[in-house]
Amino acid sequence: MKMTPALAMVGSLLVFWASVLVAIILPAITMTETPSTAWRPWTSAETAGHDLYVKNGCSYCHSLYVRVSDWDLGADRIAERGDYAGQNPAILGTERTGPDLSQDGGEHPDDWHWAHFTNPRYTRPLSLMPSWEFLGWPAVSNLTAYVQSLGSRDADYRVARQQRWKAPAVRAYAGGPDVNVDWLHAQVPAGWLAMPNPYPATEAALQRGQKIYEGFCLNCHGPVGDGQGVAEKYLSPPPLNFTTLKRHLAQGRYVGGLFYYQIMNGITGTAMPYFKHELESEKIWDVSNFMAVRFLGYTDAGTAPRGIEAAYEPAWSNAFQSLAPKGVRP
C-alpha cells in the first residue's frame, strides 16, 4: 500500500479515536455508580479537603487504589470500583513517589497529620513531600479530614479506634513518667515483655540501628531520645522519653521484646505509627538495640532465655550488659 497524505491522516485519526475509546470511553462506560459496602458520602469538610487534594496536585505523588500485588501501608483491602462512586473527578493517580493513600484514614491520629502537613520531615525525616503550612489552618484541617476519610467505613472504624485510645494515652502521660511507662507496658503482651533481643548489638548492628532511627524516629523522639523532637509540640501525648525507662529496667524488665512489639504495632491513640509494613524483622531488632544502648546504656541482647544461635552470627559478648542498673536479670 502506497502511503499518501490522505491515508496518513485517516490512520492518525483511527489511532487517536482508538486511544480515546480505550482510555476514556470504555472506562467511563464500565465505571459503576453502585457504592461498595465500604463507601459512604463525604462530609462538607471532607469534600473541601478533596478539592484541595485535587487542586494542589497531590495525585502526582500519591495514588488512591490498592492492587492485589501491593504490600505497603493500607494494603489490607483491595480497591473496588464502587469505592469511588459519586467522586467528581475521581483522581486515582498513577505515581507512588509517596505511599498510596486509599486506605490512609485512621492510620494516624489527627495531630500526626497536623504535624505532617506543617512539615512532613517532622513525622517522616526522609520525606520528599513539600510543606502545606502555607494553606492555613482551616485548609489543613479540611485536608486532614479528607485523608482521615480515605477508606470510608473502614477508615471511620480506625479513626474511632484512634480516638478511643487517645484519651487513656493522654491520661497516662499526664500522670507522670512512671504512670505513663507502666501504662505503656501494660499494653504489651506478657510474652513480649519476657523476650530479650535475639540479635547481637555489634558495632555494625548499632550503626544500622542508628541509620533506621535517624530515618524514622529522630524528629519525634529527638536526637537524645528524650521525646523532644521537632514534632513534639504538635503531638498529644508527646513522644516517649526513653530515659524514663531506666527505673523500670532496674526492676528486671526486658527491653528487647518491649521495643520490638511497640515499633512493629505502634501505639494506637498516639502519634507512634506501626512499622510492620516498612521495616523487616532484623531492622526492628537493630533499632531496638541502638535505642537500648544509646539511651539506656544497656541491652539485653544475648541474655536468657535464648534459643539456637543463627547460622550467620558473629562471635560476640555483651559489653553493654555490665552497664545495667542493679537488679537487671543476667
Given for the second form:
Amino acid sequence: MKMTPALAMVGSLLVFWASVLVAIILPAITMTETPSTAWRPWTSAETAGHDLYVKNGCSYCHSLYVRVSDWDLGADRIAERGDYAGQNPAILGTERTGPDLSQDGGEHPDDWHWAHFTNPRYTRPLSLMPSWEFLGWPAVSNLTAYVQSLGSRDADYRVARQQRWKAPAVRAYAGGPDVNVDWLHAQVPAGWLAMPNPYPATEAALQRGQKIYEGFCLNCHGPVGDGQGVAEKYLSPPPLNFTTLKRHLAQGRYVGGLFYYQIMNGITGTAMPYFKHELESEKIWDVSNFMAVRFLGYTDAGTAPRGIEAAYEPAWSNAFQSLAPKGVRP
Amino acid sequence: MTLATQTHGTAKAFLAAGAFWFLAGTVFGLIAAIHLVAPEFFNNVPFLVFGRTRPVHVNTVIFGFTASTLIGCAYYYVPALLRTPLWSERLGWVSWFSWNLTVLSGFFTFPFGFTQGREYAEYLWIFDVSLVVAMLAMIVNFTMTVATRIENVLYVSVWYALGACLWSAANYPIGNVMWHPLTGALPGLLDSVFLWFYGHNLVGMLLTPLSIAVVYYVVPRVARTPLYSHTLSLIGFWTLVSMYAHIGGHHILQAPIPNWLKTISVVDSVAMIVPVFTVLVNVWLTARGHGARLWRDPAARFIMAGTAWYLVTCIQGPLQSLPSIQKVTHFTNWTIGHAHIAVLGFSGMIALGGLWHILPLVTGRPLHSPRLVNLQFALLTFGLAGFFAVLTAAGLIQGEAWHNGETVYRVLPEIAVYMALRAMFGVSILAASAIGLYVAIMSLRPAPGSVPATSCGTSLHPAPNSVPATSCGGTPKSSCTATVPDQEAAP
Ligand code: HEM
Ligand code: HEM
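Moving on from the form predicted alone, please list the structure of the form predicted together with its partner chain.
Now the complete complex, all chains and molecules, led by this one.
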C-alpha cells in the first residue's frame, strides 16, 4: 500500500470522523436527559456557587459522582445520569485529593462550611484543601449554598434536618453551660449513657487517642479541650468546652459510652460532625479515654458493668477513677 | 531575508517557545506540588492557589512544552522529508503567534479565576479560536508543502504530522464545545462524553502522532539505516487512528454513561496494544545493532528513552482501562503517575530528542553543549522515574485504602511522604527544564561574527524513501557541523 497524500489525508479523516460518529454523535442523539427523582433546579445563589466551583478549580480535587464501590461521603446514593440534567457544566472530576462532593449537601451545617472555607484546617486539621478566605463574602456564602445543594432533594432533606436541630442547640447554649450539657445529654439514648468505656486507658492507648484528637478534633475543641480552637469564632454553638463536663458526668459517673455515641453520631445542627465513617470502634474508644483522662481527669474505663474481659487486655487498674471530680461518686 | 521569511524561522521559533514553556509550565507544576505538601505555603495568595495554578501547569506543559516543541520539529522535518522549502514561513509565523498566544493566555487568565474549568479545555473561547487558527494555518502550510513537494514518496513521519493536524483541528473545537462560547460546555452528563473524547484525543491524536513522527524521523537518521518495515508503519498508523479515537470513555468508566460506550472504550483500549507494539517493534528493530550509536547521540538517547516510556505507559494504559483494575486506581495519584510518564516520559522526552536533533540542523551549528544535554537527560530520567515510583505507590495506597472502606481524609497522612518526595523529584525536573532552556538559547543565538546560519540541514537535504538518513546527527554528540552533504546555498 502506497501512502499518497490523498490517501493519508482523506483516509485518516474518514476513519477519525467514523470515531466521532460512534463516540460523540451517537451518544449525543441517544443519551436521554430525564431528571432523576432527586433532581431539582438550582437557586441563583447555588448557580453562583457552582460558577465559583468551576472557576476556582475545585474539580481538580473533588469528584461529583459516587460509584458502587465507594464507602466515603455520599456512599448511600449511587450517581444516576439524570442527576446532572441541565447542569452546565457538570464537571465530574478525575481526582479525589478530597472526597466526592456529589452528596455533600446537609452533611454539615452552614457554619461548619464557613469555618472550613475560611481555612479547611480549622475544622479538619490534616486537610490539604486551600483556604478560600480571599474569595470573601458573598463568595463563601454562595459556595456554601452550592455545596449544600449537592444531592438535590436528598440534600434538601438533610439540610432541613440540620436546621431543625440547630435551633434547640443554639437555645441550649444560650442557656449557659449547665443547661447546654443537660440538653446534650438528654439527647443521648439511655443505653449509651450507662455504658463505661470497656477498654483500658493504658499509656499506649492514650497516645493513640491523642493522635486521633490532634488529627480530627484539635482546632475545634482546642489543645486543652476548652473549646477554644481556632474554628471557635465561626461556629454557633461553639465547640464544647469539655472541662464543663466535670460537673455533669452522666448519671454522676459514666463518660465512655456517652463520648462514644456523640463522636460516632455527631451532633446534627451543630458543627460537631459524625465520625462513624472515619474512625473505627477502637479509635473512638481510645480518643474517648484520652479526652476523659486529659480534660476531665477521670475515666470510667474498665469499670462495671463490663462483661467478659477482652482477650488482649493488659493487667491494668484504673488510677484515674480515684481522681474523679468533686461530686462524682466512683 | 527578513525574520518572517527566513528559512526554518517557524521551526526555530516553535522550538524556542517549547523550551521556554517547559520551564514556565514546570514552575507551576512545582507550585502545585508544594501545595499538596504544605497547603498553607502560599496561603490566601489568590493566583497561587492550587485550583488555579494546576491548569496553568497542565495546559502549559501540554500545549506549550510538548506540543510546541513537536510542532517545531514538524515544521522542520515535513519540508525536509519532502525536499522542498516550507510553503510559507509567513503562514508558519501566523500559526506560531496564535498558538503561543493561547498558551500565554493561560498565565493571565487561570490564576485570576478566568477559565472554562473543564480539564484540558480551560482556555477561554477567544483563545480556543486562536489555537484553531494556528492548527488551520498548519494544515494549509503542510498541505501546500506536500502539494509542491519534490520528493514523491511520503515518509511515515509526514503521515503522522498531517494526521495530527487534521484530527486535532476537529477534535479541539468538538471537545471545547466551541459553538457555546460562554461556557464552552454542554449541559448534563453528555458534556463529559465530549470532554473525555477530546481529552483523550488531545494526547492520543495530537501528542502521540507528533511524537511517533519524530521517532520515525530521528532513529533511522542517527542509526544510519533504513526503517525496518513499511508494512508495520502502515499498520501502526491506521490502527492508531481507528482504535485510539473513540476510547475516551475509559476516563469516565465508572460514571453513569451508557454501557455500550464503556464496552467499546474498554475493548479498544486493550486493542491499543496493536498500534503501540507495531510502532515500537518497527523502531526497535530499526535500532537493533545500532544501540551504541543511538545511546551516544544525546538526542537519540532521549528518543529511545521516550520509546521505553511509551511502552510502560501503554502497558499501564490498557490495564487501567479494565474495570476491575480501575476500580482501585481511578481517582488516585496512580493516574497522575500515568499522566507524567505519558506526557513527560513519552511525548516530552521525544520532543526534547527532536529538539536536540533538529536544532543543529536549523542553525547549522553544533549544540551549545552536548554535555549539558546529557545532564538534562540524567536529571529528567531521575526525576521522572522518581515521579512514577512515588505516584504509583501513593495511588495504590489510596486506592486500596478507599476500597477497604477508609475515607479520603484518613488516607491523606498516608500519602504525605509521597507528596513530599514528588516535590523533591520535581526539583530535578525543574533543573532539567532550566538547563534545556539555557542550551536552547545558547544554541540558537547567532554565533558571534558569523553570517546567519544556512549551512546545515537546509530544506533540500536528501530524504530517500524510508531512509531520512544523512550523516547529520549521526556522529557522536550529534555535533551536526558542516557535514551534511548536498548543502544548498542560502536562498
Ligand atoms: C495504550 C494506550 C493508552 C491507554 C489504553 C490509556 C488509558 C488511560 C486511562 C484508562 C486513563 C484514565 C485513568 C483514570 O482516570 O482512572 C488515562 C489517563 C491519562 N492518559 Fe492514558 N492511556 C494510553 C496512552 C496514553 C498516552 C500515549 C498518553 C500521552 C501522550 C496518555 C496520557 C494520559 C493522561 C494525561 C491521562 C490523565 C487524564 C486525566 O485524568 O486528567 N495516555 N489513560
Ligand atoms: C517540577 C516538575 C513537576 C511537578 C512538581 C509536577 C506536579 C504536578 C502536580 C502537583 C499535578 C497535579 C496533580 C494532582 O491533581 O494531584 C500535575 C499534573 C500534571 N502534570 Fe505535572 N509536574 C511537573 C512536571 C510536569 C511535566 C514536565 C509535565 C509534562 C511534560 C507534566 C504533566 C502533567 C500533566 C499532564 C498533569 C495532569 C495529570 C492528570 O490530570 O491526570 N508535569 N503535575
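All values derive from a computational prediction rather than experimental measurement. Residue numbers count along the first chain shown, from 1. Definition used throughout: the rigid core is the maximal C-alpha set that superposes within 1.5 Å between two forms.
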Cα shift of residue 11 between the two forms after core superposition, in Å?
9.5
Give me the C-alpha shift of residue 20 between the two forms, core superposed, in Å.
5.9
